[in-house]
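Next up: a single chain in structure tokens, the form predicted alone.
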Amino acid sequence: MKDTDIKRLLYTHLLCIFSIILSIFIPSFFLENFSILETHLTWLCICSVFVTAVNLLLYLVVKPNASSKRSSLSYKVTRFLKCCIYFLMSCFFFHVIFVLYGAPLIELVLETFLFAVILSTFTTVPCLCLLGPNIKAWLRVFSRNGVTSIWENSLQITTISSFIGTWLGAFPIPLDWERPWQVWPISCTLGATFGYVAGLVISPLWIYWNRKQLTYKNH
């Protein structure tokens, strides 16, 4: 393992973590009164797209996995069209299983929704980018022992510990405390962020300090 591969994932990580920064602050300066609690789900919408649009281009640039044989354009097409598909049941799955936990089945519909779309940006984005519509390498890699790289790694620690921040951003909601952003689904979006942000930061580090114990097999 390069420490070159490592700073490489590192300042993939970096830009994923400024293009949160940028859609809280650069929205501010077209749209009125923009906030993240007062406007959440016109942020969640500028969150996504922005760290959608930031993965697609790193891993376009960086091609930690490049060795694709097929690479005509009808294959190409097809596999994007797979990728959206992918995408979209990742969202609606994730809606399920958010209303099977409690959420309002038929009121705040769009809140939920948007909910599940900000966690599928944070979880099934980077698998796609990184592992394509592929099920069996996305059970490898979060099998045991099944990754075969740093960025793999990373991919495991990132979209654990968005579950985890959304896990643990559901706590304040029954509270008492009366606060703005224990509205649905406001805090379970911003721990599913911090948790995203969390991972992003921890994973390159974790790599680097256990890179002498880390051996990958090919597959």
Given for the second form:
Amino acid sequence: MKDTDIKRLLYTHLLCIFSIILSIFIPSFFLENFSILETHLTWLCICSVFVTAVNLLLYLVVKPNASSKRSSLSYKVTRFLKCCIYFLMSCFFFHVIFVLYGAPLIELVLETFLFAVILSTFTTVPCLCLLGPNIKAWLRVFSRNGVTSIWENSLQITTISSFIGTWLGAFPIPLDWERPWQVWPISCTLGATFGYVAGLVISPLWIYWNRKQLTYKNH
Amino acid sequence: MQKISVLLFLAWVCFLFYAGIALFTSGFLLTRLELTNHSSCQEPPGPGSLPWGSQGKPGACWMASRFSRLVLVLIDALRFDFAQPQPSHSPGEPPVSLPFLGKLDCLQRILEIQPHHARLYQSKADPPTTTMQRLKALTTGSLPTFIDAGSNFASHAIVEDNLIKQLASAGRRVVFMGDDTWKDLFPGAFSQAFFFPSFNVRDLHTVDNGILEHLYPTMDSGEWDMLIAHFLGVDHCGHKYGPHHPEMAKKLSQMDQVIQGLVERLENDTLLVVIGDHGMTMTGDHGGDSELEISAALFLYSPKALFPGAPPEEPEIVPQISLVPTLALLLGLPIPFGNIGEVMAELFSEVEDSQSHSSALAQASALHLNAQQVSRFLHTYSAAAQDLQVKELHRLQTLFNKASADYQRLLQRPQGPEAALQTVITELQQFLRGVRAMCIQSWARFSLGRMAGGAALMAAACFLCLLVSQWATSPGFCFRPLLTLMACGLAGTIVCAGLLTTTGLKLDPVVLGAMAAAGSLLPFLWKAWAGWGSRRPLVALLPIPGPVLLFLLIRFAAFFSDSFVVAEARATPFLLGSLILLLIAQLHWEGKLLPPKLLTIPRLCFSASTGPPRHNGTHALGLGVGLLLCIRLAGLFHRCPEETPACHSSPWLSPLASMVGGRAKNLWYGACVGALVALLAAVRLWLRRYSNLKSPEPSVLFVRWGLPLMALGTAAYWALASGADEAPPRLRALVAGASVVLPRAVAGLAASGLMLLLWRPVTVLVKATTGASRTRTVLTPFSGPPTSRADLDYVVPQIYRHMQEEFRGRLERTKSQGPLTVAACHLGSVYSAAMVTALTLLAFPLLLLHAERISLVFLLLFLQSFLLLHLLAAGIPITTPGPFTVPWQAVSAWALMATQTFYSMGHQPVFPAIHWHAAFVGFPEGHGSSTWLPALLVGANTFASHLLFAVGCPLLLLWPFLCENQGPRKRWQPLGRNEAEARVRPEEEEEPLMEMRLRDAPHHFNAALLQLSLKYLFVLGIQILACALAASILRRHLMVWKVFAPKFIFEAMGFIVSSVGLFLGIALVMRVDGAVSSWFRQLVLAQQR
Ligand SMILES: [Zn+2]
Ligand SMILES: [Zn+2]
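Switch from the form predicted alone to the form predicted together with its partner chain and give that structure.
Expanding to the full complex; the earlier chain stays at the top.
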């Protein structure tokens, strides 16, 4: 592991953060009355698209896990389709989890689902980019001593911090402050976004600080 | 012997908590008895003629009325300085810029122009300075406390005698407009009323504008005798912005215009009263007893001259409740029975009559009437309750007698000396003030010392739980020092208390208990201090793992926010779900969930597996998802707190009898009975799986036959209760009889089942076989202590060992007879079988106290605790020779689940939400005069989940052992260490040791039970501690009497119920343990014979 690796990681993460910031400002040039709180659902879609696009772009450019074997086009297509299916499944999975956690079952279905989409964007999409549609690899990355590279390590950190952000985002809902962002699911989506951004910032720093202790098994 | 010491120690820890709760409660919850007596016109308050001036006038009551109509303008939170006239500033000085000063300048103008018509007072409100308590005081003339004992908790309606009631019974028309709190306090008392919602403190204008819309038209219509307008804008402005905000100036100016408008419309027979019910702090809150909160403005104005002299330079200070007797006598009404206020004598002087003598006489007669009424109240009250000081009462009585005699003497000589008159007035005033002081002393003071002491005691008890639960797991743990310490402390305190009583000091039992608790705690704290000192790091004091600590902290902090207390019904399942997911994630993170080969990287050989995982991933994941599903389903049964108007309560909480549709009712009835059957079947299935239903033991027979009978009885009772109105007339008597008998029969069956269980708790099937070949296997000599883990797992339990030792000597003598060998089936689940049976038996009567559809929640309760136990068992390793520990996350999850079930059974921690109908299950005609039985029934209904979970708490320790038999059946390949063992093996493999491992190490078993219960008490203890701290720190919060104080009471009651249940559960396990021991002993004896 070299410092250049960490630098690359940092730049990619800065790009991701930049894409989120863009998703806040760019739409207001094209759409009237655009604001995060009032047209929240639109923002969710745009943010999700931006982050996915940046992730895919980075994956194609940086190629963090360059696989050695050449693969045919059909293999790539099936792989891509598989990724799409996985993404959809993770959206539904998150939706079910939210409902089990107490989200309304019938009302606000679209809101809840878009929340699931944005959380999938922050967690599943990087996993898919980095690890491919391979559940075993996912399970490995999210267990003790399971990471094999700084990319996986940062994936672990950003994903967990997105979840924690989402979880913390639920806390202001019962408070009687009557702010517009306390409405379901705005505080949670904002929490997820902040968690994701925090993870993106923290993970290169954390890896940099602990670069002496970190020894990956495949190096 | 150790069992008793565990129980003793537990009882002592509970006592510490109880003493803390009692001490805190005695300082925080002000109590008073409510009397329902009423004053009436016909009945004068005391002997002697009615005073001067009242005879001969029609409609006059105790005194002739001076005003026939009254306009009462209540401006909420009108602090005194809001209304205080500002000195006209000299041109040189800068004007005062505070937004709340000098805005009511119409008062100032009136006071200057008409000094004989108007007066401004500084009225002192008695704490608690919350609106509802103030309204009670302003109408009854008493000191309202939080718990007015004797009142109906289900409604806020005032039962005591009050001004509004007196007006109504005198046939006067009372018109009200404003704050809807009055609707709850005086239901149906107003001839006309315009209520506006008071809850939203951010809304400054709805109430005020609503009043203004109706105020002047109503006033002009003349259809009223008393007009009350309760404005909330100033108070809400204080809560929202604080007094130092320009908005406050606007609001006060608006009020100024209102008063101006009213003054212009007043007629000669009308009195105008403008009053603030309390003040506000610098931040705009109120509820406590600081100077700014208790000082309120009181302004009186009459179009005809009322006061003989000019107003004093500095406004006079009067107690707020003085208004009650004053208004009553001015309006010609009897003074409310429970009033302890003193009339404002100034208002009773004769203005037209220039003679000061007759003025003074009029004042004296008003004061005398007032004193007679107060004396009558004191007499009645002290006969009914004992909380007034006897000595002081006696002194006041003599004072009153003297003043009364003086007054009578004065009446006989109307033209007596001036000085005598003044003396009588002074004496009467002294009496009235003395009474007030005494009542305040005993009814209405937060005792900060007691509150702090109680909280400190609870905190110390929590700390003790933490400490001892940590000691109990340490290997060298011994019970004896614990008990010695405890006994030393108790004995010391008893000696001290004895010494104190001999010196003649009288001690409150609450204080005495607290002293005993604190005294017995001291040696412990000393020991802990000495033991810890500097040698160990502070981290060792916190044995709770990080994530669980975070959860406990969140839960602790949530009690300090009224929003979170109100939303606890939703927050608890959220926390519980998070904890469950965290558990699963942690299992996965540790690599216990999946086979290690999945987690290793295929490219290289990764060899860090730490033993095979005991459960596969899908199993744990399934358990987790099932749990979340159960929690979500249970969340469908929720009752909304009244603070959230947008929320809709679940319609399933009402009893079936209230349903209209016949088809839906039948379907629901079917579902309820289905839930009952499912619960029964599940329990029986479980018992058959883990225990034995074929044993001829009486308790097993009861489970086989008694439980279905109970279910049948419950179903029949539901059928009767839900369809009682539809029964044909000739069956009415039968139905009524059955609805009395059935619940009692079910409860009786449950009680007898529990008795049977206590009598014969061992539900084991004994197989007796004879055979020479088998004899030898039993006779296999024990070959020294186990050397390896394999050996350990498989070695004969100590009991068998013990039996063998016993047999050996005997059998060697009687070798030829071919003695019996014994195999006991399902000995491995003997503890949990008894627990599950007891829980089921307990659940049925509790189920009966709830509405029918709550049976689904009971089913979910059993299901989710089953799933949780399985999930936890996946994470708890069995440490075979001990010490056994139950991890903190298990205990916290269990406590969270108890709270969650409390809410899903349709409860809320507020008094109006209590299910009062539970008192009539089995007693449809009521209870007559007994109060403990209905209280018990309602309490059992309210705290059912606390009780069930506390009793079931030992299952947390037992379950991992129970789950042991799922895997190891095939795990053992014969090792063939020696022949004898190989021959013993088949018999043992039928029966894994399971819970017998606990019996293997009785010392560790007892320590584990102690540790488990201390951990549970700790988790519950910090909840009650948080409630107490929240209630005392936020005692001037707007919501203290609405949210925090009821929450504290419910939590305290829940704690008491839980601790008793926990004690019973532990005692039951120990009873089973004792029974198992004696069973073995009998077996040995039978063998020997
Ligand atoms: Zn108020
Ligand atoms: Zn207020």
